[in-house]
Amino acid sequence: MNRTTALTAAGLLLVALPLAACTSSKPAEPAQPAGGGATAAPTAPAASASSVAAPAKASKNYNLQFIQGVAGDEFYITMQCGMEAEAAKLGVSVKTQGAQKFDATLQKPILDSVVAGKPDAILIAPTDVTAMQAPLNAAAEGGTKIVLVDTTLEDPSIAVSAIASDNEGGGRAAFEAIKQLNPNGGKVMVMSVNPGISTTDLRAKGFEDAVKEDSTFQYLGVQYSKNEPAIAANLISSALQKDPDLVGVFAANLFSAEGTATGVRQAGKQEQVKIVSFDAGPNQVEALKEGTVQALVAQQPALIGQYGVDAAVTALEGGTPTPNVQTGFEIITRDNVDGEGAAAIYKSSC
């Protein structure tokens, strides 16, 4: 069951939150991303845990690929760092690359050079449910093990493992942490990436849903910044001059979060407006450290890398990786962040 977070008046405390183990957190019917004319986020598979067990050495040294959903976002980065570990571990090679931008025009040839040189395992974060599904379908179809990390398809079944955090968990809480921040409620929005990715609309949905039941709060809707801090730093600038009295918004990703922050600050609302943002990167952190935001849901990607290589290696051993695998996230705030939180940050490099 996904389980809100338990926020304080005194202060946010850190909580990780796992999931139970066996039991699907998924909503029955498949979720419906915020914003008209986006691709419907996928049904999860059936088989849902919230950890997986290491596999054994490997008994040959397979050859891993990771493809990430945009190269130099810490995310992912630190993604990376849990493959490698866990690839030297169980004695297998990982190599990694990357778009320059989350777009499926552009990672696309990335996985075609890929799936040429005939690895053991993709492992990747597709960048759209819809325009990465074809190109995957070939790849599994010619014998390569698939497991998607972070982002899924409209059809995850070709893959033998889908490892994500809660993110329909992460936009609730992200909720209760900003109703904490603005207890008399207000207007609130939510500037995200793109419609049609998996992980960010269902950011936006578990946000809005939260939103709505609470009659004291305002939902403004989400904004798109195609993962571009100028362009979201022009769009909670153009908010603010149409909602002046906007108290809070939820940033649905790193760099959403960084264009949010910076353009709050130059409006000079950083009293006023209350940003809850996913994802923990070091220039979240310093905006956390310094006021402009007020709480970070933290995911935890190198846990999810290394679950990625397990499932990777468990199945090409000839076992049956976890179908379907969620992983927890943390919530960092200034009182904890040079604490315990500090172990939830992410890296700039491995």
Ligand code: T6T
Contents of the next structure:
Amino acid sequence: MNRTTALTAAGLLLVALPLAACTSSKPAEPAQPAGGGATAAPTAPAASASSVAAPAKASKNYNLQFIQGVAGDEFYITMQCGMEAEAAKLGVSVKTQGAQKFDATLQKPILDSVVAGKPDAILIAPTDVTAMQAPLNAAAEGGTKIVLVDTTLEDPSIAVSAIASDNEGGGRAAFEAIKQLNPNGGKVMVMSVNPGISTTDLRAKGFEDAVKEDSTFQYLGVQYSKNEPAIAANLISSALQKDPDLVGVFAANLFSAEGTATGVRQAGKQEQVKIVSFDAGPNQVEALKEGTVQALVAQQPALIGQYGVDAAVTALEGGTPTPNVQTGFEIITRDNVDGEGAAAIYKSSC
Ligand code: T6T
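What would the structure be for the form predicted together with this ligand, rather than the form predicted alone?
Following is the full complex, with the preceding chain placed first.
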């Protein structure tokens, strides 16, 4: 995605759901924000900056290893594409692998085998803030540069840089979208992945905080799908039996969203239950076009990947990368999905 032409979440919401104003969050520490950051006011321009300085060419062909949160997830595939493009530009190599499930017990052995190969740098999306801490501490102590992409750790200081979306702001923006779709308020809930994932926990927090500021809405809490669409679908169907007047679901990631859409579709409640989800995978886009899902909070995974490579190479060349980089998000709706929102849709292959 072009850093300078990224759209603002607020702007897109205005286009799509015609509003007078829309609130979203600003990056908490926009030291050098990435393009497309959500803005506090519709008129504020998208922040654009080359946030991670990198040499035009690396002095040698460094061996970078990317460990995804999970294999086969279009979010991480798109991130991989961003990394590969940047690696080719800088003259370094990047190899990607990921476990079959979003699970620290499966990610740790992959990390162990990558560390054993003594790469120059590891770019990783840790699947649990606690469980991946010790293995990554050990990798950093062994001299490998660690870059956290997407998710983070309880103590991220072992990493030379941590690059992630404005997850809390995205959760708040999701509530704004649900509010516009349900101006009279009502019952809302979050479909998340697992507790202990930094990104989805922050998204749920942003959503919950925003709901609780609005007394016309009732927050039913968060449910965990384990990143399995079938589990999410079952949880939604039970939630609808318990609360048949549910009006909105915030699905905190791609697979939770796919299952949420299935559950609502199976219950025949597409008219009543508005779904706003994080991410913009092809199945989510299909659900958006068909009308089961009303808005997607698209992250900028390719940019996260690009910045990740830049940070790794900067550190390997003896420089100091920006420690925390926050990228933005864009809201895709049916109104812009075939227009300006199309560029934000995730890829299934590079
Ligand atoms: O939402 C992304 C990612 O940001 C999150 O950490 C885990 O789920 C995804 O990969 C989407 O499936």
